[in-house]
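As a starting point, one isolated chain is supplied in structure tokens, in the form predicted on its own.
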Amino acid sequence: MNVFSQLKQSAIDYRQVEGLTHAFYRYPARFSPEFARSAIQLFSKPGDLVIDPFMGGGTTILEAFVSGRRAYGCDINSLAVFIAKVKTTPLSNGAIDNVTAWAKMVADCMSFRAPTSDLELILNDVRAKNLSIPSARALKKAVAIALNLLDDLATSPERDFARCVILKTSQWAFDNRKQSTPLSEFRERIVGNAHEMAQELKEYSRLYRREKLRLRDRTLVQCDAADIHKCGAFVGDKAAMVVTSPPYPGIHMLYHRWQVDGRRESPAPYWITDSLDGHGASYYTFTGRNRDDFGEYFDKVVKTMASVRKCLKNGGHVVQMVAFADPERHLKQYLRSMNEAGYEEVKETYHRIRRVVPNRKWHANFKGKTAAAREVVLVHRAV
């Protein structure tokens, strides 16, 4: 089986994302680990440098930085690197289980019955916005509680896994959901959630002391990829690959908000994980949702990967997982922005490799709302 042979059947792979700790969050337009796995390997070796421009939940990073790369990853979206810090963080199994026993506590304190008067300063209504309505207040309470009592957890990476399974748990009851969740559905969730992530951390702890990684060569950084030239860690250290899926033309996707009650956005991520928000939808996918003039994003298309090719070695890859609203003209265009940043497509020895993705949660401009999308996966060589 020849290299493209083998990343055709990683990227067709349709398997359900798991393992270690990639079903933390259900981050938008995540593709799976064997993808990123299998460009890895193809492309870099042990000690390499692998970047991803636009990390989203970080695993390009996690898979790099488990296969004795080092891994550096940027996001526009100060979410996105709290997802990815969680997920390559390890701790100790005692941490662990000092969460797992925590949720338990959690849960039996959850009560729609629960004074208000210490969650005053946590209940914000506008981080918190569309979760008062009837469906979600009882819920938003608990969420509320559970927040309120991270204090209860003695270390700062011990709340922040802890504020994951608040998050991956809420995701689950409040986000594109057809019907409200139950108080008693939520608590019971909770300390699964708690339960399964703590299997998946342990798991991930192991290989992290079992191959002597080390924190040190995971970077993780908010910014704009247009910016991430101007970081002082590729002084002298170019990296050999890049493995990437880039915000899509044409197509609506929500980094920043869920969808609760049908159409209604909140920004609850950011209220649970303490992140920074305060951008419309354009901040995270170079543009605004109803545009028809794609100029916009095209220009950023050459400026970012122009920016990211000051980081990459002469030869180096760059995968990158894309969908086109218009693929016919679309694509076109990309490729030429491609070309005016300094790549060329790799494409003498293999076919562009396409797949289906079911059940993707997007809409798209020329089409409305979609059940489905099209990728394409690009390999470029950086010249």
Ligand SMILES: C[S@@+](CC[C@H](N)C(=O)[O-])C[C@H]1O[C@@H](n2cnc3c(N)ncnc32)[C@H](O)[C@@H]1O
The other form holds:
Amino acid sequence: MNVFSQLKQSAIDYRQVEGLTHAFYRYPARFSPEFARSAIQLFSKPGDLVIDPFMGGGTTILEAFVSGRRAYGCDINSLAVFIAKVKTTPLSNGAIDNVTAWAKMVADCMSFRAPTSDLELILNDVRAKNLSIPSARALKKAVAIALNLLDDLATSPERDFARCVILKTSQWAFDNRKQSTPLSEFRERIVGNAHEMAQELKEYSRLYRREKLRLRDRTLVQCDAADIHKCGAFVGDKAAMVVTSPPYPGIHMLYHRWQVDGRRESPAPYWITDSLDGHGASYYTFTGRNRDDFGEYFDKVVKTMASVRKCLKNGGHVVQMVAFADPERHLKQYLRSMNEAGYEEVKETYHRIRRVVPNRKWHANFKGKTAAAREVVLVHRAV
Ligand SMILES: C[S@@+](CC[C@H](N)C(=O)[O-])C[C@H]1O[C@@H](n2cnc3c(N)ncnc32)[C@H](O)[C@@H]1O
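Previous: the form predicted on its own; requested now: the form predicted in complex with the named molecule:
To see the whole picture, the full complex is given below, headed by that same chain.
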């Protein structure tokens, strides 16, 4: 199979995201590791710099890094930076085992009867709001107990990994659940997740050591992609390529909230990872308050991609997966914005790859349009 067929095959691959540390968090609208991997192999070589300006859960960053590229990831969402950091930070087997033992100890401490006096500060954190509804209250206390015990771990990477174990378990327990999760299941799950994630992190850490990777070859920054050219030292060291997926026009996506009890939006992921929240959905989606006005969306595409252009070599490729609720209207506009930002579409060899996204929880903003989204893989070249 040639590499482009491979890219196509991986783009239409509907299997669950897994392998290495990819399953540490279900980041909304993440793409498959296979897709990122084949794009990276197709348009870059070992040692090259690969950028993802909208890195989300860090799929591109992890894949670029383990295939010997230098990786530069940026996202406006502090949660994305936290997740990408934990997924790419190797730990010793001893440190990983400390976290699995800690999770077992924490699960044993989770009880309705545990005193709340030393949990007050954590429980009253504003980022834990909406977890006080009756169906979530017991689990809120269980999470607070776990957060309170983080100090039992000696190093900051161990604590971050432990936070990620709590995060994954809590996402499973709270986000989009039709029924509330019993405490006994939560306790079992946190221990199970810790074991599973430990195996995955050990595998990644072995690969890291075997391939002699260096953490300084992966950079993660929280910034607006419209400023990415100011964030790194790209002047003498431009990127060979970009693999990314930006926010999507007309598709409402909750990058920064969980839906507790089916509908209440909760900033709990920021509470658990102790990261900064404080912005509304439009901040993370290029969209202004008036969601029917796409002018603001496309202005933002031009601004961010023009900034990315300054970090990219002439002729460098941009491979992106974009979903459109209304492709007829928005694909053309999207392509115009890319031209304005300094790119031309590579059409001679590569046809656009399209796929319909199944089972994704996202909503088109238009009345009367389908809620299923169609994703398109676009390949551009910096001119
Ligand atoms: C479709 S998601 C990327 C998912 C990613 N490919 C993955 O596999 O997890 C789009 C990301 O763009 C980020 N974002 C939105 N506006 C941004 C901006 N102005 N600058 C940088 N990142 C932004 C969102 O926070 C979100 O994480």
